[in-house]
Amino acid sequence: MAAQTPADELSKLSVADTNGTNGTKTATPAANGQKHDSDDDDDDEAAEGTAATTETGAAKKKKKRKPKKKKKAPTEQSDPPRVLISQLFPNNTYPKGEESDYIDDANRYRTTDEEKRHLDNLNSDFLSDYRQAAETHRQVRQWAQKTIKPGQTLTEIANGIEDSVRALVGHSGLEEGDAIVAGMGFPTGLSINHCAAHYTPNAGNKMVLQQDDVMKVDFGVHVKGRIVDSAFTMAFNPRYDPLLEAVKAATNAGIKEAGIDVRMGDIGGVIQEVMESYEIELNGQTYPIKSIRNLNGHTILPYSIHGTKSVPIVKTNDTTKMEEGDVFAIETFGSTGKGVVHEDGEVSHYAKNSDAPKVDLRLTSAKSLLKVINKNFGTLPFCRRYLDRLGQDKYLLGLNNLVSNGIVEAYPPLVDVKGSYTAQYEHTILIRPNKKEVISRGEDY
């Protein structure tokens, strides 16, 4: 999920930088004999004898129930994805991401240092939660990349991704507090063409994906608040390939550069250099591909998608360093437009501020909605569709009141100039004590 660069940070840029069979009781006849005419006593005795013999026969011939065959555990994912990740990977042995050693002189020792390895082993629960979320993301997005086609509505696409995530982690999010245990880390962003980020359909949205669209798919998965943030871009016309290649290469360059004690401004410089070495020809005109300079990557904290550190995607003078234990979303955005985004359009993304002020809310609808947000999302981002899904209605007045009081943050869509095209790629990386792990890496990107 994209983070915006504060306006004052732009002033720091240099001129160069701004570019069974049920065993039934079977009674077997005790005798073949036919009934003879006789007195009642004989009949009674015969009846008693027959009953006794019948019970004995039933006991002798009662069939043993066959033990029920245990259903085999699934070994592969369904289509659409509905098999729990925990069933596919028992005992919490989820796949690792892409691991790499620290290769700079100051940190090379970490690879073999016993103390660092011990610290890393202490994080087993942390790593298990993150890897479960990452594997969920991989399987859902790979399914999405195969199935998303022009002609689908954005609502259909978003619901398909979100229903799959919830099914794979085993939390539907419909019971109070269930979405806080595991599920969506933030709403599915489906930003098209000049819209770079923070667009997801609200109720009634009838927008349809077109053959000539460039769509950014950005969604998060969390397990116990450990959020995996990863994004990719889909285009169905090969003319956009250079744009997608530029952004993917820039993201990978930023990931390669990242590590303990690396300065944020230096990572931004590497990203910008790679991004802006590409150009694209559209309708006979050549466009330079620019880094969107007021968007950036960010740290991720438990239950908080935007932490306190930002990773620029252009060269800056920011000397803040990456540190051991940090979790970063390295995301880059390229554009054929101005390379600057602004807020525009109907808001769909929201999140409660972690340092929300205590306000005496006078609006009853705002009070009741805040309780719903606290119990179901906490500080995790949500969208209007999520409130609709919980049965909330007529909540817009209360929601806007929470925003105006600084309790909830609204995230409007972020757009470049109309007619331009934007692309995004993103991965989550763990700055572990002895290794760097691109936790969300997959065979797709």
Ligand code: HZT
Contents of the next structure:
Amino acid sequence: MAAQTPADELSKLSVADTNGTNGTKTATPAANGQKHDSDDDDDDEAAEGTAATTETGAAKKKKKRKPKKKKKAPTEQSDPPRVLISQLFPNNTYPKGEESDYIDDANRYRTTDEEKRHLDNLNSDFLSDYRQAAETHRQVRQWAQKTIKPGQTLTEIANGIEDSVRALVGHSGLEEGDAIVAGMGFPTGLSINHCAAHYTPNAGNKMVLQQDDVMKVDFGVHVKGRIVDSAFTMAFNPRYDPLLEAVKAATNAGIKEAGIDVRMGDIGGVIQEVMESYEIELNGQTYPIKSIRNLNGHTILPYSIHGTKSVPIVKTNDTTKMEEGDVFAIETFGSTGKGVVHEDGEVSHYAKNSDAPKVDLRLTSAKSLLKVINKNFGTLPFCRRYLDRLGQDKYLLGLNNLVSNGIVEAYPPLVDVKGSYTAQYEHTILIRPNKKEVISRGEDY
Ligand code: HZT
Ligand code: MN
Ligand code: MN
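I would like to compare: after the form predicted on its own, may I see the structure of the form predicted in complex with this ligand?
Full complex below, order starting with the chain above.
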């Protein structure tokens, strides 16, 4: 775990120039074909200290030791994922997302104009933070996609994803302020069937994933406040394939349409057109696939999961334009139901309001909980489980008080009609001056 890799060992592996569409498989040094002997893993520093001290008497056999080999730092990801992304990609150089030029006539100059490149305010520093967060997302979701199976509890699944994210960025989030440096960008959404978003288990939740479920897996990774927000849908019964295909295609159409000066309402129109060109047959009934009209994509700001711009997923007359420097979560939801969601069920997701009013809190428990929130999450969304793991208890009265005072926002589960099925795909994209970068793109989606 603590073993250090000589930087030159890893830099020999040509990972610094990984480019274009990212497959987790090819983007990591793991794919370089190098084999390393697993013997090494046994004779590490700890074992060396024991031999001399435990053996006494004349008859002792001198323990044969191979010439000391330093335990090599891992060059591929483990299962479950526990190897730091910064170790797999040294020198703060992480794989790029999927880049594309702005091809629109009015914007063609942007790809060549030297001045534009100069003005790139989404470069260097935070670009590598975004790329590190995105690579963490790809590696954790690759593991999630192969590991998640019906029969697991949602609690196991959420903890599996969250422990992995925290390990790969090297911040457990248990020491005060640590979750602010890097870690979960927001709680792991595990929303099933007619539930479209914002469901994650609270303590004691015994829900088990079922064979015929459709589960949206929506999690965020942040590095120094740069949040990558990306989601996919899992189903174990192929009958849902047309639903998943429709939503994946709709999200990709929205991503393709996005660019500088593109109007929000037009992006919604393109998304809806693609989404609603699909239908699905379930139990001998044919359902049109509808865009969920009251769910949206959104801008992302440092330490804030939603900025001020929304990206509709149906046609609207919103003429707000995308601008350079914007970061967007492009997410679309399809449904076999009404295509409208409402809030329903126990809340799990919360976030401190960015423009929280300064209220003199009367309740001691609310005051002390707010301190915990400020120190550990700031304005990053959190869930009840995150308070539990920090050792907090009996916080619900205080938490509800912060919500009623407008200091903390509650994000209840969002559901379509019972019996319906919903799916989601989401990517984070950077509107850089010269290029659009789909930072979270992988081989999977
Ligand atoms: C809120 C709370 C969270 C943002 C979208 C979303 C998951 O529906 C403007 C448009 C995490 C995220 C959010 F804990 N929401 N993306 N991924 N949820 S949203 C929204 O509240 S605000 C959409
Ligand atoms: Mn999301
Ligand atoms: Mn989002």
